[in-house]
Amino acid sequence: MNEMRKKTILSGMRPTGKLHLGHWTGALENWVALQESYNNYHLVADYHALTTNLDTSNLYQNTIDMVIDWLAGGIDPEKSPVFRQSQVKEHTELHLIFSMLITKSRLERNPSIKDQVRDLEIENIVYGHLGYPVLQAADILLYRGELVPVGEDQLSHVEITREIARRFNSTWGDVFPEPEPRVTKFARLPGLDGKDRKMSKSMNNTILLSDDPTTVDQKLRKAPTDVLKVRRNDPGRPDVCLVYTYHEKFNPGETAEIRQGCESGELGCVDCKKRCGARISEFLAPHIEGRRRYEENPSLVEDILRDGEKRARVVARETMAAVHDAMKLG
């Protein structure tokens, strides 16, 4: 019977409003994936949205948005609960343990910091934004997590996780799994600015999944291409090229003519544009309509997330009195 018992997966993502591209490739489409397979626990991570803006004036509607996207998606809340992490209090008080297992020098020796400090320009890190691979570990372990979909920016995060795990088991006795990270292979999505930098909405370079054609094509003819075919006859080199990237994902059953037409110069850039645009829309076409649903019922979001956050709590109260007794707090 063990070897039939589901593995459990936690995954979540900040509530920063509608999603693109980059969040397809990177973990929607692993979570739609793997939800079949394993038990999945879908965290609106709104407590970590404030470690890099204290602003909540539309933390809610973000939230809307993003759940919204989550299902047209292909989520299913019946079998993988949706929730926000503020909803469920034991996500801090795990926090709270978990921050006396792991010192300041560990965090600060994070590379995802280092890069969110640059990439955000932070002057001034704050304690909760240092600490928030901490806070990534409880709600994780919170859920007895032993699988995380993750994009290759995140795994230094899992590894915290790992090491928290295995230091609060050493100490007080095993209540944690240590969890193994999943990797996509498009895990990192590149922006419609060039191909070293991650699609991103702060950088203003996404193609959003709700997008429609009109959209995505001026955005697209807009992406740079190779520097070295400027006229339509010229040859190209698609493998440094950012539009057949998006063909790879997008259009894999044209991409041996793409590159035969690029390298020989009988396709043009304006019209590999236009091909690539014209696959992307097709791909967002059921998922916009699946938008629509949710829109225009927002009780319905609203409805999944109260019914997923009691799922969770259910859950989280098992794992802390699991806590409590191998701590002895009582």
Ligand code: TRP
Contents of the next structure:
Amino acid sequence: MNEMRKKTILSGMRPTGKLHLGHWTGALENWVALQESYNNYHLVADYHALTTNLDTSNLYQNTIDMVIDWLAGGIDPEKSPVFRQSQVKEHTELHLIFSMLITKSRLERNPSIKDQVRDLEIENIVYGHLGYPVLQAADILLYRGELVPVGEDQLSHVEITREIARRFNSTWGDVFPEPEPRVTKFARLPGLDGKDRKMSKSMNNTILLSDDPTTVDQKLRKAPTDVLKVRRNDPGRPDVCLVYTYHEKFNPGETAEIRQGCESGELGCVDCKKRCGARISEFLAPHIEGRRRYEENPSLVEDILRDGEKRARVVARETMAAVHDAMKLG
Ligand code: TRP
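Write the structure block of the form predicted together with the named molecule for the protein whose form predicted alone appears above.
Everything in the complex follows now, all chains and molecules, and the chain you saw is the first one.
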């Protein structure tokens, strides 16, 4: 058979500690699914984390906690190098070059910076925050990433990356591909506080991938359902109900029955939530088990990062050589 060249995936996350279901449905699930048919690179965006928090005292532990979730979720570090952005210096070099290729007004129009400023109530936007997508473009293009599996909130950053790649190529010569984003159906999983807001650590509305069944049930118990379904036998509207969205994702085999029960009033919210919690916990059980070996021995994670960083540097150096060559530097 004619072996086709595998395309390259680059994706990453900011190290905010243990991951939640939104990370799984928005990105990690896709990373794992695509790992066999692509060359994957996964980066811990520790420099990006500085845009929302200058306190670095938890950064290391947050990195370890997050990478354990990647590994437990199915990322195979032999196949897919896992590394920290801060340990591969070429990210900052390429970021500097890219910062010449995009205007300040384009970056100010980036919708995700507006969302962050609103959600996190940021008062003063720093230079690095404005340049967030420029650093992300450097992350992706340093590995000549062709596919970027991300949550919906990152689409604007991939668009900026494409613009920068085009601009570089037309100015100095063809070095970079124009990467395509890839989002999942559940790219935007709503948080426990209702259907309007996505699951996010800063909103405190998450179910962690490491939550045990009791915690999952407790968290679901407080989740809002259809406001018109007040008593057990009142008919409900699954399409406006948060818990039904979770059934759709984590209990797809029973959605027809849940819908029927809810709409007819036979199924009360308490029971519906119990069933939902049980399915979520079933889904999480192997994940929690998978974390254990790394939790007991965090130096395994450190070794994985060191190895990933070594392999990432090889590719990063190659790309920078092509960049310098095209720009006739050096
Ligand atoms: N901005 C991404 C997030 O907050 C993290 C990230 C950094 C990233 N560099 C990347 C994602 C490159 C995809 C590709 O989730």
